[in-house]
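We begin with a single chain expressed as structure tokens, specifically the form predicted alone.
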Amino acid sequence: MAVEVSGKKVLKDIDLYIDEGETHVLLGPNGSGKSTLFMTILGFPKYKVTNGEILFKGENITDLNTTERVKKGVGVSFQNPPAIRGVRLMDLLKVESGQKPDDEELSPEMLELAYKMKLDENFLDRDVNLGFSGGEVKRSEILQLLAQKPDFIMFDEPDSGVDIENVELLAEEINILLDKDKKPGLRKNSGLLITHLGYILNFVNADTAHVLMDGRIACSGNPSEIIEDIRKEGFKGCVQCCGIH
């Protein structure tokens, strides 16, 4: 798959296949094309597919719009989402669920959620991400996720700006969303997550990492060596380990 934004070519011959039951992780540095990839796979207008096609549980999705992805099962914790004037995480959440929008409180369900993330009434009543925290939004991210119940997950740095008690949290929500907490042969859910430094990866295990460089997947492999391989040599391992000029 190749892409472009604004006439410009971001992504060249992209080749990634997730299983069901799998998740993956995507490193890479900064102009690489990762957050590109997201956007694409979510479908926002701007991001141009001009050779190859997105399939999802075997359906081409490549001409469909972003909420019509999301419908299918397509989920995504932004790593810095806008704030929503007006419109109280609540009522997003109820909507998200499949609640009635007009209900005066969130299920039983939600508020345990809710309660599990650490936000309380006084929370959920706050316009969405208005004055959150890092940490806060973060929560939140995961917990729109949770109300969702998305087949396909991706997440944008999940591990960025948070302290070690957010990400133990974050993580636990994750590997529900994942199906981590179930046997590798009834796992249905997938996911792919973007981090710098894999420390998300300490509490989430990946089937499989890429390494994402100049719009194209340079490797991929085991995720416990690639990343111990970064950490050790930076990025310019894995230039020197590819042959990128």
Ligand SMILES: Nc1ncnc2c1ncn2[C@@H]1O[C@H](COP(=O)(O)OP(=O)(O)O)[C@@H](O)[C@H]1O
Given for the second form:
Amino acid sequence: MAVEVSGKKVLKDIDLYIDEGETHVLLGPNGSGKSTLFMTILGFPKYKVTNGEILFKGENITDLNTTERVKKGVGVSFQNPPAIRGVRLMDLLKVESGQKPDDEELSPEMLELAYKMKLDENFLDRDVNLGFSGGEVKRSEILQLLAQKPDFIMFDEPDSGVDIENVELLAEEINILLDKDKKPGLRKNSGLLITHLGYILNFVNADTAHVLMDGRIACSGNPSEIIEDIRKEGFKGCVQCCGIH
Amino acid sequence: MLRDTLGKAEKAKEKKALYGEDIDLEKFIKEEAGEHEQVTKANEVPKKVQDTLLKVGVDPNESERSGTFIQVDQTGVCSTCGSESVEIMGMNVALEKYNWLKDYMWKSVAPDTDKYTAQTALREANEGPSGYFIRSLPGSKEVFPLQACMFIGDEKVMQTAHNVIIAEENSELHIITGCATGEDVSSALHVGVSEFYLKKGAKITFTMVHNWAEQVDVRPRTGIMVGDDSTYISNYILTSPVRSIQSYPTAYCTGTNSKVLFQSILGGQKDSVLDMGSRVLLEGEGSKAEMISRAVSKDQSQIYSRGHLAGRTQNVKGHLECHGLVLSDDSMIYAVPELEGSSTELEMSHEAAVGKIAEEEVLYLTSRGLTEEEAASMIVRGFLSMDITGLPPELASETKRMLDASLQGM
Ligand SMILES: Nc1ncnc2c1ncn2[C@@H]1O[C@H](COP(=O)(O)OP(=O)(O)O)[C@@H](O)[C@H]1O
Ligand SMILES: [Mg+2]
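With the form predicted alone in hand, show me what the form predicted together with this ligand looks like.
Starting with the chain above, the whole complex follows.
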């Protein structure tokens, strides 16, 4: 697949297959196109697929809009989601969990999940992402995914701006979202985890890692080996010796 | 009525208002008072009227209300009061009861302001008083609000009302007013003159929901006299279509340390022309004012959001804020914030922003499964559902419900 953003060719030749129940990691330096791939799969209008197609559960979704893709089971956690004045996190959670918008209260299950994410009722009453700290943004994103229960989830830098203690908390829920509590053969949900540092991989097991460089997947293989390489040799070095993997 | 008032009104009969389309008063019927039946309780008014009242926050069962006044067309049909702290009654009754009341009439709104005030004054003189009188007794604090409703029940009616609201020293008064039209009314004119007087240390909150029919013209005229250490808070909500409304209430902060807060929520739909302003003259040492408005224009609507803040003495402070969202290419929002400083020690500021819905916010919501339309509507409702401040907790939650209900239609 090739993708253009505002007339600029950002992704050149992407070939990626994620099987049911698998979690893949997407690594790569800043500006390599990780978020572009994320937005393209999500179907944001600015990201134009100029070549190739996107298949989801075997169906071509290249021409579907974001809402339609999400309704089919795609879910996302944004790196920097926008704040929306007057729209409370609670209002969103109601819609996402399938409650009626005029229900006064959030369901007990949702409240319990929120509590687990260390987001109390006062917090749920706040305007979504308005003045949230880095960690709160990510916890709110994950909580919304827990409400939505998607089949395929993309996380864009879920650990950036989050303190170490909370990375573990986020990882725990990401593992649940990706069926990591089940035996490999029984996992249904799949994921694409974008990270440029890989810290969260200490807590989330991925099946495969890919390195994105200059709009191409330059290298794919075993996550811990690739990360080890990147730590030692940097992205360039890793990609150069990629043939080994 | 004082001869002077009448003379002024007579001269201003043809005087066009400064803002808003000029309305031909001859097109409307001057129905007399007494055309509608009197009732002793609010829930005895016809069922059709009751349903409409609820929409504008007026509860026919009067639960958690300290009293009610309902005017249908030109007739005060109901006035009840269940509190010792406050009074509410028709102006006709009040003028018989209190000899001094006439001294409050036409003191904060001039009868010759324009043809609408003139018309109200002339009808008052020729046909008798209409509108309501509300007063809180000195030192009293009634937590339950009074409710008043101006209802237009008949086609082509010109409804005029002259209301006087007095908060005596150190009293606290909460009022909910709703204005609405009957289902079978398509065109009508409403002119309501309201005069507020806040004595030393008094507080009034005045929460108003308008729900007119699509062909109704509305010309309220309001003056507020704010005394020493007193606070006036106005909350205004209009989200349903109306032919035209033009209003520019003026608060005179002549008292030292007096405070005024105007909060308005405007939703323009269909061909509505909403010309809504608020003006505060800070003339008392240490007085403060804040005016906050949120406006959303849809369809072919036009919204003028005006604000005028004048600092005329030392140590006064004021802020004017107007945020607008333009939702259609055929609609318009015109924000006119004006600041006038004529003293050295003052602090006045304004903030106005008019724009479209942020695409990024819409996309964020679509990535949660909402359609673009659902996302836009959620953002608009969020934008308009500003936190209305200054109300006691019970009234705040009631107002939130009223606001939510008004926003359903946006
Ligand atoms: N809206 C845009 N308009 C133009 N260029 C863009 C836009 N979004 C991203 N790019 C460019 O695409 C490249 C990849 O960006 P991005 O996908 O955000 O990388 P990453 O997430 O890996 O840091 C960068 O060179 C960036 O400048
Ligand atoms: Mg990125």
